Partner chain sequence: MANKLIGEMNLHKRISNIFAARNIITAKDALSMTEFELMELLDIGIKEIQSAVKLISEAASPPCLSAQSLLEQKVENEYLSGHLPTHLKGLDSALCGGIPFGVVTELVGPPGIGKSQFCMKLALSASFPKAYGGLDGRVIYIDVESKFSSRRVIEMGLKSFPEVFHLKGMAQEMAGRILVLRPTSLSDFTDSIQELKESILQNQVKLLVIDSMTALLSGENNPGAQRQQHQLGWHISFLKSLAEFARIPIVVTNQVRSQNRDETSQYSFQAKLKDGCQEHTRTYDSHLVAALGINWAHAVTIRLVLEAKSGERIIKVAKSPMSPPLAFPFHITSGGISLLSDEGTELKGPGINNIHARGHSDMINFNGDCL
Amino acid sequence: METSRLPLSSSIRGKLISAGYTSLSSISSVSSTDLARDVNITESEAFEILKMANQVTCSGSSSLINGAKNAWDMLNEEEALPHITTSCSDLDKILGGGISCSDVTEIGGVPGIGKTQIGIQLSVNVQIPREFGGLGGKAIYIDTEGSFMVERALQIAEACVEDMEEYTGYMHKHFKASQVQMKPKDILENIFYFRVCSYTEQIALVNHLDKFISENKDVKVVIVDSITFHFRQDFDDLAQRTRVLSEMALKFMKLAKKFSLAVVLLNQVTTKYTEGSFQLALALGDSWSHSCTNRVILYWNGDERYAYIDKSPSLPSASASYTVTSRGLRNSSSSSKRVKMM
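The form predicted on its own - chain by itself:
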């Protein structure tokens, strides 16, 4: 349950959310002394907040347990999960068919490797109609860096429509085919774009997503580009940052499961001192690496871009090359190196 449900003043709620206490579970796990220090309130005020949170949690606890699932049903549900194609068949192959819905997938890499290109590609491809093998959904694009390019989105949307028309032409020669009704303008209209300029705006938006998606039920992907930006600049207290990020990751996981949608978190890289030398690693530290279902690392191998499955409960470690063209993501021209099992 959200902190905003507590009968508190707006200033106290704002302080709680800014300090990373966005849910009742996060409040209940600390002492009144720690809460007072983190939120900058008196200890008596902190005690009253804890008492209030405990009362609300206990009154609603009966609805928390919904019963167990059996493992066979869970397996069938996972196998039936839809995927969003990346438009690169080699990359789709190592991803088990594309970006999985109901999962949180982190994609990170160095600047210029194509993270934003992948984000824009997914926001377009999620809209491919069901009769063409897509989801027929809509996209939410959360831009923290100002890197979203609407002209690029239009370019990829035009290529997507052209690909569907080409497929229809082929099918007409051999089988009955559906006509392409979608236009590039329709694709752009189905990308809900949010620009956030601070970590507090980011937290507030994530808290609002449940309501927004409930009102726009066709949303099938949420993309954050990047999850890292404001949290690398605005935080001196690393413990507070870890707490805020953990709460945010939990909310994304709940959204993915509740609405059967894909959450894609784009991440930056940083330097990490390991075994006597500095090496590149995804930002936000080791604790954050456990916050996502799947982790994909993008890297250069010579002049070629590669994607590597670094962590996944269901996918084997593997790498595949890809390229970024004027039409979007595509297979690399070096077909002999496309997919390598690790």
Contents of the next structure:
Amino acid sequence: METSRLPLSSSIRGKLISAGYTSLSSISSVSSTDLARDVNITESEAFEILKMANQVTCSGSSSLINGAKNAWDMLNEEEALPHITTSCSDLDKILGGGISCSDVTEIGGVPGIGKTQIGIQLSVNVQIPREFGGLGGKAIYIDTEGSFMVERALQIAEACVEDMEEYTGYMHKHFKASQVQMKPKDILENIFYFRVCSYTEQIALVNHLDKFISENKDVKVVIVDSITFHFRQDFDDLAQRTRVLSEMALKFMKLAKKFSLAVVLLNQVTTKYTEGSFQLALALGDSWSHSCTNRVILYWNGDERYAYIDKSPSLPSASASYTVTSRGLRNSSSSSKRVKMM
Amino acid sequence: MANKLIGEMNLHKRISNIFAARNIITAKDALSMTEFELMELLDIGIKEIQSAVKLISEAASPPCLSAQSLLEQKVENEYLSGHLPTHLKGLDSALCGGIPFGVVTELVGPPGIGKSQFCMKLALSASFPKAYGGLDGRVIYIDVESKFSSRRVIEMGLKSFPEVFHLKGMAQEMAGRILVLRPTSLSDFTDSIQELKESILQNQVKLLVIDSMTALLSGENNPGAQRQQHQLGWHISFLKSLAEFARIPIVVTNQVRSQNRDETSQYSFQAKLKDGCQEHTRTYDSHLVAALGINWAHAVTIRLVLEAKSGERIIKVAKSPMSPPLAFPFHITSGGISLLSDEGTELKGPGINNIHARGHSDMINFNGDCL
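Next block, the form predicted in complex with its partner chain, ref. the form predicted on its own:
The complete assembly is shown below, putting the previous chain first.
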């Protein structure tokens, strides 16, 4: 491997190469003092370079591949991962039990289809305690559009608590279940709300989330409503936009894996000219569509709202209907043709 | 917070000097680049860049609020818990009390349906004293289409709030609170909303109405549709932040245009799902759509559609984060818009966004204009 692959500043890299240290093996055999003298850098800098070079070379030798997991272990881990219910069982079914933790899921659709509703619903549902089959986690809601309505969150939270009470009432006949301790107020207390007013703030916040989540344990879902808005207005240089966006996507993915939490990115739609006609497509372009693990598109089918799994490495593409009621997201009432597998 | 200076962020002196030397002064400059680009440009190692970016991000990221404290703030600080009542009972209850503060609300509808009537009524109720359910503040009415009529406003006031308006000098005071601006071009408008920002805070302005957003664009001589979108992108972004910053409701109106036939509203996968047979019927159903495109529609928080269907005027809550899709029939009287029933019918499907103008021509007696 070549020296230029090491994450070094360009001046040090230049010095290394001009001194003849072009491959990693040439570096690994020298001592830090020699390296410092040859390349004309300080000893501590040389030490850092050696450490970095060692990391890169070592990863190839010890225990097959460092940091890799075998597929069997991954399967076990994945099965243990919880899902966040959407409160719509048809939708949960096609999603394999709900929005999966430690994945980045993108949800897009036309205005008024219910993206924000799903966002609010998830930020409430993630808090359903473990006794009720939930995660008992907390939610981060990043609002870039100003469309988060706290009144609506309260409505959904109240409905959620009522449902849990009903459930305990039912369970009571069989064995003594604990009373529902949760109040709608507590649910709202555990939604961390950030209002983002520019793309700079959005990037800054994503960078900062790592620290925030380490300080506030139990955050199990991060909702961004919407990922698109500021990036659609303020950028002139589209190539730059793509680079910044993909770095942000990587950071989301890192967060999702590190804290095993679900990241839900809501996206807007745009019209795209393909094969001689205009079609709807999710915004932010083609290279962005690679950056999410799962992609769900919400659309109108006749008079019903449908969700379609557009992209997922593990789920078959399928669609299911849902409705938005005053109590939140629910199954569609007409249950004739529920889940369509394709 | 995007314009916070890097020099004031407790970065290591040496690092912040390097940033300054490369003309990266604000958080925006730094965060618009990826870490690797910064590494190349500043010529320092990845570790230092990462820790610098971490510090910059921490300083520039917005503060955190819990939803509960958000609710408490709203109830405590804002009169009527942050809603401007429309005095249309059914609509008010659907919207949890009226047009909410801090967001942009849009009215869409065919010409003559009553958008401006609605706006004038809102302007009036915002200027009303608190004792009568108003906001007791000034109103800025940006009247692009020259449709604002003071006489009509006073007429509405006399009919719908006679007890207030018959007090001496009240009509003058109420009407005096409504400030009408008539910009002639988009750039004119851009200048005036930028100036507004300060005066809104200083002068107790409680409502901003823009009637209409579309007229501004059509007046402009723009070759590319792309450019249009881009320009309005800035405006909606600005209006949203203005609404939020000043905690006032902003109401804009939008015109309609007929839907082009080849303009499909489908995703590519939908075509595959169905065997085209049912689809063809839909494309020939001519209806109207909002004049500003999908980017705009995403950006408004609440969209109310006013339409005419088989001789009846209907107001629909087409997009709202807190209300189900409801439709209310209404008519326009001398007292302004009033609902025929406060019980809305819930609509299903995407039809809520369609705008019908059928039978509308009969109502307003257009001669020889068939739709």
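Rigid core here is just the name for the largest C-alpha set that superposes within 1.5 Å across the two forms. Residue numbers count along the first chain shown, from 1. Predicted, not measured: the structure shown is a model, and the values here were computed from it.
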Is_shifted S28 between these two forms (CA, 2 Å cut-off, rigid core): yes
Displaced residue check between these two forms: I17, CA, 2 Å or over, core reference: yes
Residue shift check between these two forms, rigid core fit, K51 Cα at least 2 Å: yes
